[in-house]
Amino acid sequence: MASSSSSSSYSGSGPDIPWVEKYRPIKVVDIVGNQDAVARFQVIARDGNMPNLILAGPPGTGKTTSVLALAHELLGPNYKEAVLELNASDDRGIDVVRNKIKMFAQKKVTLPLGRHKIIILDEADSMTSGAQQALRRIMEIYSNSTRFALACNTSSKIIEPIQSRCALVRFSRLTEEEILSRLMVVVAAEKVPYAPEGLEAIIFTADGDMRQALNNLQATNSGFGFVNQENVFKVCDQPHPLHVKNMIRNVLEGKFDDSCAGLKQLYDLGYSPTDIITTLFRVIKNYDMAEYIKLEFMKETGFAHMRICDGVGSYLQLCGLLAKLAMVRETAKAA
């Protein structure tokens, strides 16, 4: 996502475009976060001769945006005829690799020296193993005219022969400051009325995902016309961190029954155990308590999350977690 507020840096225009697309940067320098990765892309954009790339990282951190911006800068007016983009929604089985991708790799396009045709495969980790095997030979045969950029969430799902042919660029979740700087640009451009704690809530619900942050901002603005904490949590429908914070506080103060009552309240509102436990983990991470207690709390929460992911998502599991947290607190007190 872009940090520059000049409208020429954005790929979209018009009132009806989602803000995620409207404010998607088209220059590498405008991308927020992951400074090391962006710096590498800037060097490639300046010097040309892009290697085959694997871009790995969580959703909403700018992988697709980066590679599209890089392609725009490298190819300029030749972008349309020299770039092939295939997403997970397109058919990318072995036949497509053998036909469509191979045909594009064979296609003659006149490009400046040091520039190559680019094939972008988004969500590459969802490609079948057979399609990836067919792809590895094409990468080698046409290496002098075509480069590949594979975006994925986990690089381990890409077969090793392809991994060894590519430079790996890792993307991490964006920091709160990076997301806030981007939100402020959009808020100013769209004249969104907001309260500071509303933006804080958006950053909390996004959890390092810029796409989620912008979508939540737009949804809250169009639904309520004002971005404050209450409206954001209504739109995002996540357990309110204040409720969860009260639960933790009650555990730390030895009020186990009150803590369970707070949990029951959240559970009865219809939140899934996964929603509750992920919010619980993030609240514990930022809670002001003794470090050794915090580490034990995070460990127990992690074990409970694992059990819930295995399918044992019940109210009893969550109460059991609170009981374990209370035991940790008792042990710490005795020590």
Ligand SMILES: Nc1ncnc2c1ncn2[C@@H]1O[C@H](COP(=O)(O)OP(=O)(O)OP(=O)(O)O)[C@@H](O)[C@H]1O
Given for the second form:
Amino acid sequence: MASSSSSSSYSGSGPDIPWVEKYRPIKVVDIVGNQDAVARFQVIARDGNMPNLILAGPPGTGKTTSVLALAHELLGPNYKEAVLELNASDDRGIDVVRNKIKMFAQKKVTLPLGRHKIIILDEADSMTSGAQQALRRIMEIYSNSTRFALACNTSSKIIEPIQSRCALVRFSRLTEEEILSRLMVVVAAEKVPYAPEGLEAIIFTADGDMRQALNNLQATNSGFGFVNQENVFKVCDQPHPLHVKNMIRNVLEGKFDDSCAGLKQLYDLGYSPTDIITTLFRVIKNYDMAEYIKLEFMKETGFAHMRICDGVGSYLQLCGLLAKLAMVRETAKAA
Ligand SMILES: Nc1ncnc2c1ncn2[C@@H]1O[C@H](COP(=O)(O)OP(=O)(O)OP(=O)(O)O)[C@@H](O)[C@H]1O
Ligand SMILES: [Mg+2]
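Cool, the form predicted alone is there; where's the form predicted in complex with the named molecule?
Below is the entire complex, every chain and molecule, led by the chain shown above.
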């Protein structure tokens, strides 16, 4: 019972595997973005003595990738024997902690000086607090031979005592440049025909999530054979930002009726109010307008989002938002 079957997620090649797996970085240095975290991992990979770790951050930013790469660099040929990888698809109830994890921690494996067995608990925020409680003492008793790496989206779902035993490494969403640099690598390797605006559109829809960016790139490429703006938005099925931008421009130019007509079109195409409002927000954020107006627009969009989340996602609600935005513009003009 060395590593679990889930470590097969670290298989590298093959013609038909999704690009997210094919281009999953194998070395810590290849991980894009989050420089602080990556620099810390590089030091650990060089010097050994990995502390217990919690990696926390939004999806698709490289947590699983980092922890797998780190374990491979630390343990090399001993990986199979010395790593136990469990994720949310494995049973990780209190019994598994008491039996499987404890037995692995007790197991004797001969490793080079300064190296430890590693137990990777991916998606650890889905572990029950009972199971987490059962980990507390195990972490301490076997600390001279076994270290833990927990990856999760929200660190607050990890109980305090576990947090206090671990070094917390935070991951944040990747910047546009970071995603672009990785996309360029994949585009070149796969010889994807693209227009620069197509990649921009992918970055816009991914919103800092590298996994989504790569998936959207592959889906657009296999669906249309060419990555341009239009194809990307067809694949991602999100309101076209240019359409939304037009709506905002109409508001700013005092053409309220045109703006509402644009909204109606989107609504009739079947986009959900949440899709519309999130795109609206991102467009406003990037729109070149007076700062005061932008701030007010964001505030109003935020309030409308809140009401939509409360369940009031009608056309009327969105129209009401446009009316508010138009009024902001009027007040700004008068002042
Ligand atoms: N920082 C990064 N650099 C390069 N590729 C990345 C990065 N982050 C994510 N990827 C790509 O996205 C895929 C998914 O990343 P990963 O599994 O590490 O995400 P995660 O942070 O564990 O997300 P989740 O919280 O959903 O588990 C990887 O296979 C890789 O191709
Ligand atoms: Mg993960």
